[in-house]
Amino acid sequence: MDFTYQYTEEQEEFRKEVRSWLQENIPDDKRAPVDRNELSDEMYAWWREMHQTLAEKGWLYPTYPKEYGGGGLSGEHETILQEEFRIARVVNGFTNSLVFPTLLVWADDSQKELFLKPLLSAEKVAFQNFSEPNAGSDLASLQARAIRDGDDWLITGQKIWISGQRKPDLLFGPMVTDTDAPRHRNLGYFMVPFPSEGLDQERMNLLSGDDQSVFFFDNVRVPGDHLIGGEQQGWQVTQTTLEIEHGGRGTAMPQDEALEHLLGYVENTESAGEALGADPLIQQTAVEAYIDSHVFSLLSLRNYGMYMARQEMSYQGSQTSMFGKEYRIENADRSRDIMGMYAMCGIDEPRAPYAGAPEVYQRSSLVGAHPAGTIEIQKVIIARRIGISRTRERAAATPSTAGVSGV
């Protein structure tokens, strides 16, 4: 049985249009580097403008509503765009796209005009503003406070491990609005402008690079209309963000460049005068890597299909997230087993295979075990949703299940 998706003639014409345009408009020296965090200032500025151009064409965020700057296109179009963007090494949008479903579900019309429209059109950039020094996996333990001051709010606290290139225009996430209320009923979800008086950013130099920051809030004034949802509804709003982050939207076109590099290395490298792939142990290791990668792809595609079909989801997002975190670490180990220390040669090493991409993968596979909830957190969510935990829960509302136009 052939499971390969068969594109229509019209869809293939769209692919030709996209491929031709990308070839003509993206110079070789502006294509994404091997380490996506190693963008020069010049490249970053160039891509900020290019993202606006792609947004105007409806290609940057293709399935979101046209009225707010999206493309209004189908899931098939999104899949084609992702395939062609990968081939052309297009740098993805700098906004953390988890904010889009959240705003579609919870923002009122004026807030969608104020926030969603400039973000989808790439005029502004937003970072996810969730974790704190003492609240990451247990997000309900947040300490950053938002206090009413007339029609505004004054925010004081600290956020850490905030991912994003350079500087944002907005920070989105929950803050404590009522210290007397119980957990899960004491938060508000804010869109915080940056820069703002009393708000400072410090970059962090981590294993993954310097694309994460600490933000310090000292009585940062935020207008009242920057609160998304009710002032004690922040946990519910946050759950919509997390539902997507945990894998609830799936992926239109799962990519595994690391697997392609691993298989290419096995096929094209010789050891002791014969192909590396002739070794039965290496064959077995490579096949195990291939199987795990394709299991993850199928899980991601299943979720994407369910999301686009507006089917109610339960454990599926966290199941995919958990498996993805585990298999990437395992495949990084397999890469070291096969490539040896060449897998640890960085982008500046002349003998690094695939220009150092395997070394980038070694670091990213470890770092990737933590964002969007650790492996242990995903197991807890799965247990709660299949009914084997002390507590039970249902999936949070998303644009798909909330009946919002554009997903």
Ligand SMILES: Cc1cc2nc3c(=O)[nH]c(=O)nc-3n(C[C@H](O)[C@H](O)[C@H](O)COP(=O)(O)OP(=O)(O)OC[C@H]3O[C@@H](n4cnc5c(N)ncnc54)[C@H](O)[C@@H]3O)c2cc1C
The other form holds:
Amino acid sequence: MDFTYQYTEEQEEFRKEVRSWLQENIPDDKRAPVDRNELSDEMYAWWREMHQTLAEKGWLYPTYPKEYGGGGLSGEHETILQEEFRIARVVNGFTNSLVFPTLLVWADDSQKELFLKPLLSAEKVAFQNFSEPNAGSDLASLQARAIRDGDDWLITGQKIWISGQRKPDLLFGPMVTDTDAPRHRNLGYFMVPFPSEGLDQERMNLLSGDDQSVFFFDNVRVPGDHLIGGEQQGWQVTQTTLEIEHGGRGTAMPQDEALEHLLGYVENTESAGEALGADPLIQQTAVEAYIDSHVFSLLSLRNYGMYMARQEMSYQGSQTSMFGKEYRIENADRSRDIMGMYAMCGIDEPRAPYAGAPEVYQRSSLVGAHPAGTIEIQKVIIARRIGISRTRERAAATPSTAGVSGV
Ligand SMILES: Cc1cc2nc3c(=O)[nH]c(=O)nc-3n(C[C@H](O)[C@H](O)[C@H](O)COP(=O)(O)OP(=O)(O)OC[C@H]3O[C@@H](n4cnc5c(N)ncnc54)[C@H](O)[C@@H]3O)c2cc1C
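To complete the pair, please output the form predicted together with the ligand; the form predicted alone was given just before.
The next block holds the full complex; its first chain is the one shown before.
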């Protein structure tokens, strides 16, 4: 079966327009660095502006509604944009895009104006504010507390591992609104402006760099209209974010640059006067990497197709997420088997293949096993969704299944 998607003439014209615009407007010295930690302050500022230009064209967040700053375009347009962005090494928007589907499903009209518009138009940046020191896999055990004060809320607590470059304008996530209510009925979901009095950010230094932060809340005042959904509905709102985060939207254009590097290395490297690929063990390892990567691509594309067609989903998101996390770690092992110590040469080492990208992959594949639910947690979700667990659960509402406009 041929899985290659055949684009229409109109879509191919759109691709040409995107490609030539990117060629003209993205200078070489602004293209995404091999290691995202190398994004300088100057580049960050340049991309903040460029994201606004791309958003105005409808290209940054193409499938979200035009009235709120999205592109109003189709999934096929999104796929083309992702393909072309990758070729041009466009730096992705700095907002954690999980906030968009969540606001589409749960925010009222005035909240969409207030939050969705500035985020989709890239004027503002939002980070996902969920995990706490004692609440990661078991998110419902979180403790950050929101107490009513007139029309406002006062928030106190700590959030950890919060991804995002530099500083956010908004943090989005659940807080305990009622300590007497049972688990899952004791939370509200808040949009918290940053900076705010009493709110501090400290960056974390992880194996993958310093993209994560801890946020400390000390009686941070948040206006009443920053609560998304009801004051005890936060768990349901959170589930919409998690449904997408666990893979429920799939990916229009699954990318695997690490695989391309691995295959390129096998093809173009010689060892003791022989092509590396002549060694049957190397061949076998490279083919295993290729197969796993393609299985992941097909699972991601299936999810994307189901999501865009507004089909009911169940285990598919977590299945894809679990497989993706596992195979990336295996492919990092395989690239060490094939490249040897060259896979460990960083971006500053002149002999590093592919400008050090394989070394970045060694670190990011390990770290990547944790965000968006660990491998074990994806297995728990799959078991619940296919009916072999003590508890059963259905997929949460997403813009796809909730029937709202824009996906
Ligand atoms: C790079 C990175 C980026 C992140 N970005 C964000 C972000 O932007 N926003 C945010 O809110 N959070 C973020 N996180 C946090 C992430 O969601 C948590 O790390 C994750 O949910 C795991 O929680 P934990 O670290 O507290 O580990 P724990 O929950 O303490 O888990 C420890 C280990 O126990 C296992 N385990 C736990 N429960 C079970 C179970 N029931 N069955 C089997 N095994 C289990 C886990 O799989 C894991 O191996 C990020 C984390 C990382 C590393």
